[in-house]
Every structure is written in C-alpha cells, then in structure tokens.
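Heads up, the chain below is alone and in the form predicted alone; it's given as structure tokens.
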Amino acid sequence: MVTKLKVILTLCFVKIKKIMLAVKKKKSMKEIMTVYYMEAKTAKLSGKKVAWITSGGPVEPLIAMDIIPVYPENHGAMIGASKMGVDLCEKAEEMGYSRDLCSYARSDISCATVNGGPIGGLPKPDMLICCNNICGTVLKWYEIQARYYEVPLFILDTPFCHTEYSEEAKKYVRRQIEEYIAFLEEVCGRKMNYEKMDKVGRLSVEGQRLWQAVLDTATNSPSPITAFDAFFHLALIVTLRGTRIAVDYYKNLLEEMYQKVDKGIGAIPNEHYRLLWDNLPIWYRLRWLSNKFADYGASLVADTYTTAWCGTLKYIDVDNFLDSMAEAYSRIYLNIGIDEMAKNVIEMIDKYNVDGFVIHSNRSCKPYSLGQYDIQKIVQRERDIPCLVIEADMVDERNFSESQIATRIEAFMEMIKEQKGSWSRNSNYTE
C-alpha cells in the first residue's frame, strides 16, 4: 500500500512539472505566480523546505538555501481580492480573536485551520521567518502560526529608526543576520553557499532598480502606469526577489512601459489630474476605485506602499549585500519616523508632479495609520495640494461605505478642480 502511494505521488509529481515547465515559458504574471505556487505546494515531493515569511523579511538568505519563500500577508492580500475576507475574519473572530486586529493576520490564522482561501491554503511551513521592520502584530501573529504548524520561529528585530542609523543600531541588526543564517542551516542541514548569496544579492539589487524604473516612468504625462497597476505588478519583487524570474519579467514591463512613453499612451483616457495614494490597497475594490477616479480624469500616478520594495536601494552596496542589507532592511518606510515619512512624500509629491493626495486611513495597519493626519498636515503646510482621507480596511469589507467614500471623492476632486482652475486643460474632456 505504502509502495504504491508512493509511485501515485512519483506521477503526479512528473505530471506537475511538466506543467510548471510549460508554464515558465509564457511568463505572464498569472503563469509565474501559478508556478510559484504548485512549487511550494509540492515542495516535499521535490524535497525542497518552505519558510513562512513576513513582506518586510530579508528573502535573499532563503533564495540562497533553495528554500522556498512564502508570504502570508500576499495570502491575505489574494483573500482580499477574492472577497473571501469577510467569511476568514468572522471565522477569526469566533476563534476569539479581536476585530481589531489585522484582517490579514485574522484572514492567515483562520485560513490555516480550514486550508480556505483562493488557492485552497498556503502550503505548510518547515520555519517561519519574522521581521518586526512592518509592524508588531507579526510577532504574536507567527508565533501562533509556529505553535500550530510546529515548526521553528526565527525573529529578527530592526530598531525603529525615527532619523538615523546608529552605529550600534547597524552592529546589532548585522550580529543577527549572522544568526539568521545559522537559524537556516541548522533547520536545512548544510552550509550557506556564500558564492550563491552575492549572485542572489546582485540580482536583487537589480530587480529593485528596475522596479524602480518601471514606477519612474509615471514621472511623464499622461502616466503609463497606476497605482493600481503597480499593486498587481507588486508580486514578483516581494515573492521573488533575488530570482531571474524576477529581473527578467522587470525588463519585459520596462520595455513595455516605455513603448507607451514614445506613442503617448496613458494608463487611463484623458488624464487630467495626478494623485498620490497613501497605504495598503483596498484589495476588494480595486477596480471601482480604479473607474471613480477615471471618471473624474484623475491618475493616481505614485503611491507609498509599492515603492517601499526599491526605496532603500540607497543603502545597498552591491559588493557588500550582506552588511548593507542590515541597514537596508531597518529604513523601510514603517520602521522610520513621520517627518521622515512625511519627506518622503513629498518627495514623491513633487518627482510624480502630484495634484492631490488620498490617504486610506486603513484600520487594519496601525503603524502606517497613526501618524497620517500629521503627514496630512505637512503636506497641506509645505505643498499645499488638496488631501482625501478614504476610511477602509485592506481585506475586511464590513468597514468599506461605497456610498460614504464616493462623495468624498466627489468633493475632492471638486477641490482639485477649484484649485487648479477648470477641467479644460484638456479640450477633449467633457463632464
């Protein structure tokens, strides 16, 4: 009996790779992330480990081990887009866990004990890897997951930096890499392949500057990329990172983008007016979003959350991927402080040539929540564009009110339009 499991397995493993090689050959994103996924699910068939990971986590140590990485929080983000939120958090909820608390931890924790979700649950973990550079919900959160799944947690703490990078702050983010990567061969039972990790650090690096690239390219009018764009083109640099895959379907997106460039095309009809966003996506309402601000002529061009995956490159150094990857890891964008947030919006403000800000002030994600109305008020002070406040949740519809956010749109852009004078900047539109 256990003879013959075996061989059915055997053939359905070669009949899974077969598949996965034809797919590779299209790399569309659907394709891509199809693989990605029948690669993690039969991990234990190729004999390969899956690592649960956090968004912000260091991926380029588990590339270099041949582990596969997994993110449950772009779990909960396909959950969200699903529209199976609802069902996950409530199931949560009823398991005792507080509606307050993050819909994509609630969505992960719930999902797990049903194997529920889009692609029928995440494949089970051999470790979990957590970073608490994106928030402090991660660290109970995956503490639960390990105590379920029984398997190894390894933290690594970033010191939150409000302006600077200690020196001791760096010796003490770097001891711990050290420690990360002796966390992953004691679980795997071999030696990092220091030669592997430079060539996965280059591609990384490179992977992040085109990423960039392709979100530069919004700096032309009318934009060939949106915000909403991004977060679907997101994927790979967060999943990926530090994989040719990843370089290879950045150029292809590069080079499509700037074909749009030459012939003028934008990524919406008519563009009149060019917006910032703030924070997490509404995953579930992407696409009326998407068409309300159309409507209005409005691009959301740039948005925070998307180039927090390149906006540390600064701090890389390319032939030293392992001591500035410390570094690195420690600045994202939620690990400093709101005046430093709040620069770099306006950064953006002014490279993207932005009419107007729209913030979600979105109630699962405290640490990019608390500080935005003080990030409203400098903005206002210092640029003087006009800001919307949209009240949501990344993944939990029950706090979505379509009509509510409708009129603030509304109103908002009868602000920009006031402000910038008329809509005839383009003689083409018409309300």
Second form
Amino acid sequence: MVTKLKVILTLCFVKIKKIMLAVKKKKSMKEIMTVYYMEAKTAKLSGKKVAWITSGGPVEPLIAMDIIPVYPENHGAMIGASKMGVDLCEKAEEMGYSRDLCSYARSDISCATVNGGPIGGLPKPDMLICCNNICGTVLKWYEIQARYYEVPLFILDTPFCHTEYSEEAKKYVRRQIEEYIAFLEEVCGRKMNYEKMDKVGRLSVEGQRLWQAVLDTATNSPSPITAFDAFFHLALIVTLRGTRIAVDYYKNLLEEMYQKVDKGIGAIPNEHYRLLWDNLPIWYRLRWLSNKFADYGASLVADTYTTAWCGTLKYIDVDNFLDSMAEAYSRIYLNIGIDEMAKNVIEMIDKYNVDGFVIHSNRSCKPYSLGQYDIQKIVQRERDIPCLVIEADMVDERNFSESQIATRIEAFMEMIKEQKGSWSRNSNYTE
Amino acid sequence: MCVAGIDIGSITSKAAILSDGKIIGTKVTFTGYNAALAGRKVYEDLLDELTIDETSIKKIVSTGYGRNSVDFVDKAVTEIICHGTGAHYLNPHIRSIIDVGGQDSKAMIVDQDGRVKDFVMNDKCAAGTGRFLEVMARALEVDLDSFGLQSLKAERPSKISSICTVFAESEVISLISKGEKRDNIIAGIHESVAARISALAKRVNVRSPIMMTGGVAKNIGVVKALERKLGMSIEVSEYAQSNGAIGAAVMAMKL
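Now that you have shown the form predicted alone, what about the form predicted together with its partner chain?
Complete assembly follows, chain above in first position.
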C-alpha cells in the first residue's frame, strides 16, 4: 500500500517537473496555476508546509519561509467561474450556515467537507493566516476551518483607517508582524531568513508595480485591456505575489499590452464608451456581462477591485519592507473610510477618462457594498457621470436576475449614449 | 404618419398608436404565458378598434420585459427610456417619473428634453410593486380596482412592518384574524408600498414636477400615501398605465 502510494506520488512529481519545464517556455496562466495547485497538493512530498491565507493578507513572509500560500478566496472565484457555487452554497446551508453569509465562505466551508469544486478541494492546510483588512467574516470563517482541520490559526488585526494611519495603529500592526513571523518560525521549526525576506519584499513590490503598469495601459484609447481581462490576469498577483514567476508573467503581459497600444488594438472592437467597475466580479457571468457591454461599444477599462493588489504601493518602502508593509496592508481599499474610497474612485474616473460608473452591489461582500450609494452620490456630485447599480453576488447565482440586469444595463447604455452627445468628452466621437 | 408602441409587461401588455404626433388610441390586455403572443394581440386589437390597417403603421418600437420576444417591431428600447419619453410627451415640464408596474418599480430623472439623466430600480424583490398589491387584494378578497378608494376610508392605517411580500401576506392574515378593519389594513398596505417606493425615489433625488406612471398609478391610495411620504404632489395622467407604450411610440416617431 505504502509502495503504491509512493509510486503515485513520484509520478505526480514527474508530471509537475514536466509541466514546470513547459511553463518556462510558455508561461500561460493556466499552466502556472496548474503547477501551483499541484505543488500545493503534493506539498507533503516535497516537505513543504501549506498555509491558507486571506486575499488581503501579507503573503511575503510565507514565501520567504518557503511555505506554500493557498487562497480560499481564489478558490471561491474558481468555484464561481466554473458555476459550481450554488451547489456548494446549498451544501453549506444544509450544514446550517445562513444564506446571508459570504458565498466564498459558504462554498469554501462546504467544499472542505466534500473535496468538491473544480479542483477537488484545496490542499489540507498546516496553518491558517487570517488578516481582517478585507472583512470581518474571515475571522469566523478561519476559526471554523482551524477547528475543522485542527491546525493553528494566526490572526492579524488591522485597525480600520478612516482617514489616517495613526502612530498607535502603526505600532500595533508592526508588533503583530513580529508575532506573525514568530508564529511561522514556531510552526515550521526554523528561523526566518531576513535576507530572503528582503528579496521577497523587492519581488513583491516589483510585481505590484508591473501589475499597476499593466492596468495603466487602460489609460490609452482604445484600451488594450478591460476589467474582465484584469479579473483573469489578477490570479498571480494575489497568489504568487513576491515570487519571480509573478514578476516574469506581468513583464510579458505588459509587453503584450504595449504592443497592442502601439498597434492601436483595443480590447473590444469598437470602443465608444469607457466605464469603471466597482466591487468583485460576477464570476459566473463574466462572458455574458462582457458581451453585453461590448454590444454597446462599452469597454470596462478599469475597476476598483483588481487595483487593490497594487493600490497601496505609495506606502511601501522597498528598503524597509516589513515596516512599511504593515501600513500598506492596513490601508487597502476595503479598510478605509467612505470618503477615502470615493476619492480613489474619482481619481480613477479622471485617470482612465471614464463615461460611466458601474456598481456591483454584491450580496456577499458587505464591506465592499456598504457605502456604495454614498460613493455614487459623491461621484455624481463631483463628476456628474451616469452610475448604474447591479444587484448580484460574486458566486451565488441565485442572486442574479438576468432580465432585470439586462434592462438596467441597456437603459444605462442608452442614457450614456444620449448624454454623450450633449457632454462629449472625446471630441472625435462621431456616432 | 402613424407609429406604434408596444409595452409588454409582466402582468399587462399595452399598445399605443400615434398619428401625426397625436395619441389616437391605447389598449391594455393581460400578458399571460406567452409574451410574444400578448404583444401581437394587444397591437392587433388596437388596430381593429381604431379600424386602421397594419400597413399604415410606419414604425413600431417595443418595450417592457417582453420587448425582445416580438419580431415584428423595428426596435426594442428599455422601459426606463420609454417611460421618460412618454412622460415628457404628456407633459414636457415633468422632471421626475415614478413608474410602478407589475414586477418592478423605478424612479427616473429627465432633463428638459425628456432624456433620462439618472434612474434607480427596485432590487430583486416584489415588495413595492403591483404584484405585491395583487397578492394583498387577493388575501383581503377585495377587487383590485376598488383597493385604492377603499384605503381612503381608513380611520387608522394598520402597521405592516414586513417588506417581504410573503411575510407581509402572513402579517395581513394575522391582522384579519385579530379583527382589524379591512379599510385600515388596506391603508396600511398602501403605506408600506409607498414607503418602499419613496425610499427608491429619494435615492435618485426626485424633484417636482413628478409624474407617476404604470398600473399602480391608477391606485389613488398609493398615490396619496406616496405624496405624503415625499411631501410633493404627484401628477397622474389618464394614460398612466400606457405611458411606456406611448413613450415607445414617440421613440418610433424618431426612427
């Protein structure tokens, strides 16, 4: 039995090596992610440890400690995109979880018990890292998983930054970063290599800068990238931030975008209108939404979601990564006041020269959706552009009503079309 | 020149025909199971009634939830734009429109040319819509047409706290069993619908003059309750229910 298992594992290992060689040549997202998940699933074989971490959590110390980070939220997105969300959410509801809870949390919790979903469940964790800068749900979610898997849990508490990051907050979070590293050292039974940590920090910053540069190519008209493309390319800056793989991937992607810009190739065939998207993607309807907007010549050139993984670069000092990281992770988009969020949105409206603002009111994500009406009001007051609210959910399709959303999008686009004549931003607009 | 607008809603289908920019007839029928058929039928019935031959209709625009299910029209336009256009056609001074139909309610702001500047729609819920009133009228065994008038006789509107149609219905049933006066319950229902709609209207910052359209505009109880909630008077045209179809016909004129 043991020999048989060894043979299977060795075969897996050989397959990974083969794929890795292929990746070196092609570096496609699918291959990188396949290798990443296979490595995580066979971590025991390579003697590595696996940590589950929240999407906004500081992953760099894990990379420096050679721990494989796994993201239940990325998994949630995969579940949503493969339209397996409803089934898993219903399973969680059968277990007693409320339908009002986050659909990432519901699908992850139930998936763990059945090893379902598109990749047969996530690899078993050796530890859990939970940072509450993105929401409060993660606290209970990770506590549940810590009990289920009987593994240690580290909670990094980032105070809410209404307007500023106080001295007290700074000390409080910095101290926890030390505790975080001590926790990792204890679980792994070895010390942190600070030279390596420094390198990882630099790679993380480089990756984030490249990601920002990729997103910034959308300032061109026509834009070579849409938010729908960004939702896809995002996976690596989330999961492999701080690695060479992510840096190389985004270098190539940036090159590709520059080429498109040079040739004047837009992400959609006829870019007449430019829109900004707010909140998480509706994973199970990306194609439908993208076609719906493209039919009207509307390109969703930017979004508040994918910029979250490079939006706090201004706080990071690459020569003092751990100290500045504490501030950067505390001041992410979901952990700041509504006025600050609105300020970010308005900056994006100006930067990407958008004609309309599409707001996904996401039933799952309360911290993202709370305050959207206020942000809408501020945007309308400051920039007077049409705004659209779409009520849906990132994973749970039961909260998506196609005909209602189609009507809203159509009316919104008709409205923009009507208005653009009277207050055209692009003088060359002819339709 | 004759043009037509067809508004296929979730409960009723409406048709309107304009000749040289003037309304010459409107018609309302139930939509039923087949939206495409309902659209065709209401249009043909109106043509018959007006004894107009189909060939004299130059352009047709469809709107409403069934707008894409009819194939004989020149264009499909959303009901949001059509209600804006229709209200502007009926009264060019109108700046806000509150449309409450069978399955959704919406509020729109229009500019001096009738162009929609902003709009909001209810979320995926029947509360604050015509369907809600229909369910309640059935529970109270009152004819929907007299529902509004009856609420005006209430001495003290009952408090309906639930916003969910299903829960509100059980609240109504428990009020009935407690022996609460029917008129009071009906008034309470209208207050609850008005609260829901006024929240929507305030979100889009409705301003005077306001017009209410859609089937629910025929219900005087809702209109009065809404006027109180908004602190503004609301205009209701005799064409309130056909406003979407009229707007569609006006859009057809521009094709």
